[in-house]
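The data below hold one chain only, encoded as structure tokens and taken in the form predicted alone.
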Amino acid sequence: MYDIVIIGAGASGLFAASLLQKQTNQKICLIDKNPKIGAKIKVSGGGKCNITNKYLSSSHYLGDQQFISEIFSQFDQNSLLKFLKSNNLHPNFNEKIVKGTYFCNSSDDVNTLFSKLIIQCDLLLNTDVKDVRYENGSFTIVTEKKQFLSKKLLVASGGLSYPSLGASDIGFRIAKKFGHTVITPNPALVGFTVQKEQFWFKELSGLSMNVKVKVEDKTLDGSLLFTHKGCSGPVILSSSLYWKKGLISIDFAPTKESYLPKRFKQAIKDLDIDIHNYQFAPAGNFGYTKAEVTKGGVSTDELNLNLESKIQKDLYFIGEVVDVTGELGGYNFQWAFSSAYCATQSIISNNLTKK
């Protein structure tokens, strides 16, 4: 019998199990269908892991504005800088693809890092969970290999973009075998496929542009990328969050000192388009294959902010498998970090009552 048992080895699964194996004697088991902790962290940032952001905000997430607000409120981008630090890990503050944006100097750093801070915790890697039930007061976690029995469980998961890491649905099974509701996964910050109207993005692939978009009630400034199935780049990747499947608006020039490159104007001389105001509905985005997260998952609604399940005592959701999803830019660490962190001051409050 475990006391606490954490599906996924992820940026918030592995932050939570270091938190508890610091500050509490308690019986920790983790999880992943990966054969190494960290596959996400490993890949993202372009191998730098875009750790943090400087300009922390609820409205930079897509989800309860005030439950995030909360949660941040608790562990918030100083609180992640100041913990990484304490352990030799010193992120670099870099603008240039994301105004706000925190790197490593490398992923593996970080899950080297984390590696060290799990170590008195049972880690089983290669392992994939098939089902949960609750009886007798535990949690019977199924795998293909074994069952374990816990007094706790941190479904720790993520969504379902990056399907070759072992991206996995198991979380929000989870969620609704227990009665929780399930906000529609799609992904998100992701390029966008175009209508034939748009097919003269297709000839300007690999061309990039500082642009301003405006989609939903939000407007965005950053890089734009022409690809061969639409468009991308950072600015394109946050619009994804928030479009529905109504129309978006590209200023091709936002600013006095905006420059058009030859090949731009080339594409555009016989179209009758507004370069300040191009309006488009994109035909839909490029899939899980290519998506930085999944948007949607358990709904905010049915958790205490202690990310505790309302429905089922001792059951908690954090990091990516939450209906919280933050723009590009460390947004989505920064919440994967400050949920973990929520859960476990919980347990650890408990444990320390308890003793």
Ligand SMILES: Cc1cc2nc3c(=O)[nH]c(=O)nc-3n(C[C@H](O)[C@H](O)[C@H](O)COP(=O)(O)OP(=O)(O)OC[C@H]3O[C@@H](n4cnc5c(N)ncnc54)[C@H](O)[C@@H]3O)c2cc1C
The other form holds:
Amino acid sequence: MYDIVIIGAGASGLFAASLLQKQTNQKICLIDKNPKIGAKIKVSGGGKCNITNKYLSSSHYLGDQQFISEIFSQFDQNSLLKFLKSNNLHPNFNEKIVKGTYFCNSSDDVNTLFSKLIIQCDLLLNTDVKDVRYENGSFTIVTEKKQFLSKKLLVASGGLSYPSLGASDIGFRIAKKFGHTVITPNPALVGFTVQKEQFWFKELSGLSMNVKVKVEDKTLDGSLLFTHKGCSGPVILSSSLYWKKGLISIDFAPTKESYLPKRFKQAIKDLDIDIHNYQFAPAGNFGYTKAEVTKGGVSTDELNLNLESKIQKDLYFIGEVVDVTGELGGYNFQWAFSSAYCATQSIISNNLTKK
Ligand SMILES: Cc1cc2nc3c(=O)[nH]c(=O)nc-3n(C[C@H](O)[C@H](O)[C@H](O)COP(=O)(O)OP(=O)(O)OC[C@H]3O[C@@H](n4cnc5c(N)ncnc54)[C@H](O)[C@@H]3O)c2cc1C
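Take the protein just shown as the form predicted alone and give its structure as the form predicted in complex with this ligand.
What follows is the entire complex, opening with the chain shown before.
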């Protein structure tokens, strides 16, 4: 019987395991279907892991603003940077692509750090969790190989994006099984495909421009990249977080200094378009194989501020599986770490009170 089982050795699961191992002498097990820990950390930020953002606030997230702020009031970007520095990891401030971002020298440094910090946990890799049951006051975690019993369960299994890196719907299935509402998941931080009226985008494939995008009630600045399928680039990825089904508007020349590239002028010369308010409805998006994250997930209405289920005692949901999703720029790792922190602190303090 384990005291705590964590499903998912990604950002939130690894951080939770590190904190728990350091401050409790509990028997902890970390399970992942991948052959190595931190598969998404490894590929993140072009191999340099954009780990957090100076301008952290709930306004950069889709989800319950009050809930998100409460979580960050316990562990924010400065707490994360402090934790990393105390472990000799010094992310660099780099605003080249997105405002406020911190990047590591290499994503491998983050995974190396976590592999040292979880040394006392049982790490079960290549282990696919198939189901979870609650019987006689403990959880039974069913994997394809065998079953494990645990007093507490932390679901840190992420969303549906990038199935090639281990993503599965297990977190959503567990949530539903215990009676939780799962807000419909959808790909986010992903490029848009376009309708035939925007096929001229394809002619500009490879061109990027600084633009302003209005989507729902948000206005976002940044670089747009035309692609052979539609459009992408940082500002479009963040727009996809807020886009529902309607029109988005692009200002291709948002500042007085804006200059329109020759290729762009050429492509629009016979089109009657307003370059300051070009409105179009995307056909869709590039899907889960390309989406950096999944929006939607376990409803925060049914979670306490320590990320414990209000329905099932000792069951926690942390990271991307929860209905909180950030813009591009390190916001999603910060959420993964902050939510993991809140869950573990509550477990640690309960444990201390019991002793
Ligand atoms: C290409 C790419 C680049 C990104 N770059 C950045 C970036 O630079 N900055 C940023 O903030 N965010 C970035 N993100 C998003 C970020 O990686 C995620 O938001 C974050 O990893 C979520 O952490 P998590 O712990 O919730 O889930 P994950 O890190 O996805 O971890 C979940 C783990 O659960 C495991 N798992 C799933 N199902 C099962 C199962 N049935 N049995 C066992 N194990 C299972 C998976 O294998 C996985 O290892 C990027 C994402 C992608 C895809």
